[in-house]
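Below sits a lone chain in structure tokens, taken as the form predicted on its own.
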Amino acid sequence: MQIGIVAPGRDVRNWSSAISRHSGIEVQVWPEVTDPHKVELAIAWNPPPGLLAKFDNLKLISSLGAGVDHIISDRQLPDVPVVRIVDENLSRDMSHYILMSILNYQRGTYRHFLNQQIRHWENSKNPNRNLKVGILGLGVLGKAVSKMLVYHGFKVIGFSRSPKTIEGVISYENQEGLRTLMSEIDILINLLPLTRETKGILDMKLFAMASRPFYLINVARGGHLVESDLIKALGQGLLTGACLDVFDEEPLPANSPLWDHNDILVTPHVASITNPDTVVAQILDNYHRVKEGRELINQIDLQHGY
């Protein structure tokens, strides 16, 4: 038995080392997989379409992170279970990133940084202490983020596919609820899974639902955002700005207009990064579970896409 890691463009030496420390199982890293038949567990991130089907003895596919859209979009995906990573460290890091983004917006930090570049002194008004924050997606990450924001005194409104009950959070789960959420918020955070239903959800139609200009934070997937609509909405004053950590094409192309827009903050997909040392045991546990016919942890519903 071998473990195959398929993560084009990523340095996965820390993953190989962590697996060896926890199990001693031999690891092959694509494209240097010498014997695909020996690979029973594939750990993947953005695998090339059709590649996983070449592992003809595969028992389990694990995402290298919390998202799985990059795996299940493969039309030749083998008929084996797919699991994702759920880790309190990911939730903590995501919560910290979002809190940082909100506070930077609330206190005008980015504007002060731009003013520093031109040596312009501009005293800002008192920060808005009554910001209403909307969260699209109340899964593991969304729940953690919403609790953190409630703790810090923000009014939080959530939207999810199914009803959720989170202390201190108003929650909606249908289209009318989404309209209500958009009519009340000052900040919108996207934490939805990327599915057929949610692809391109951050578009002019959604932006136009807002009753006042709002700030957008997208930390889910680049495929949720129609980038041209964002530029258009900023130009029309529908949005006050945006913080973007994920993009439809990564790395973000040098000719993207997002780089040069003063109302957009770009970060390179760093909001929450998986630490192999904290999750390898979880992946190996799932492998043993599938071999023994036991229920898996964090298994994906392929019909729903998460």
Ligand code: NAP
Contents of the next structure:
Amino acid sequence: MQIGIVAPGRDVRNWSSAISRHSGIEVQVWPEVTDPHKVELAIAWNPPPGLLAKFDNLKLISSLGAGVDHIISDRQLPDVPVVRIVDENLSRDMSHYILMSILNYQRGTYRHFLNQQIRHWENSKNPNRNLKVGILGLGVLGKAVSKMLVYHGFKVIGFSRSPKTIEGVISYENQEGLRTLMSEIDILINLLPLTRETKGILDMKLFAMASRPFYLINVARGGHLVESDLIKALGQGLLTGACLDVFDEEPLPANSPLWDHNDILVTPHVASITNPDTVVAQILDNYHRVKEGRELINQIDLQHGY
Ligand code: NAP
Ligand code: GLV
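Starting from the form predicted on its own shown above, please give the structure in the form predicted in complex with the ligand.
Every chain and every other molecule in the complex is listed next, the one we just looked at coming first.
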């Protein structure tokens, strides 16, 4: 048995060494997989379409992160279970990133930064202390973020497919709920998985539902956002700005207009990065479970796409 890591363009040396520290299992990193037949567990991030099907003895696919859109979009996906990462470090890092983004927005950090470049002193604005935050997606990460924001005194409204009970959080479902959420918020955070239903959800139609200009934080996937609609909506004053961590094409191409936009902050998909040391045990546990016919943890529902 071997573990195959398939993550083109990603430095996975820390993954190979974490697996060696946790087990004696041999690791092969694609494209240097010499015997695809020996690979029973694939750990994948953006695998080339059709590649996983070449591992003809595969028992399990694990995403290298929380999302699985980059795996299950493969039309030749082998008929084996797919699992993902759930890890409190991921939730904490995501919560910290969101808090940082909101506070930077609320306190005008980037205005101060730009003013510093031109030695300009401007301290006239009071922070808005009544910001209402909407969160699309109240799953593992959305829930952790919502609890953290409630703790810090923000009013929080969430949206998910099924109803949720989270202390201090108003939660909505369905289109009507989404409309209500949009009519109440000052900041919108996207933490949905990328699926058939959610692709392109951050578009002009949604932006126009807002009753006042709002700030967008997209930390889920680039495919959720219609970038041209964002630029249009910023121009029309429907949004006050945006913090974007994820993009349709990554790395964000040098000629993307998002780089130069004064009201857009770009970060390079760093909101919450999986630490192999804290998750290798759960991946190996799932491998043993699949071999022993036991129930898996964090398994993807391929029908729902997350
Ligand atoms: P999760 O636990 O699967 O939660 C997904 C949430 O979205 C659930 O609340 C689900 O509703 C809701 N949802 C799904 N489809 C929906 C729909 N059509 N309408 C309304 N709500 C819907 O996922 P997670 O672990 O929180 O992660 C969310 C995403 O964050 C990942 O898929 C990934 O793309 C992204 N991510 C980004 C980074 C980064 O560094 N930028 C890091 C980690 C993850 P139910 O609760 O009713 O099922
Ligand atoms: C990161 O984007 C993840 O899905 O873990």
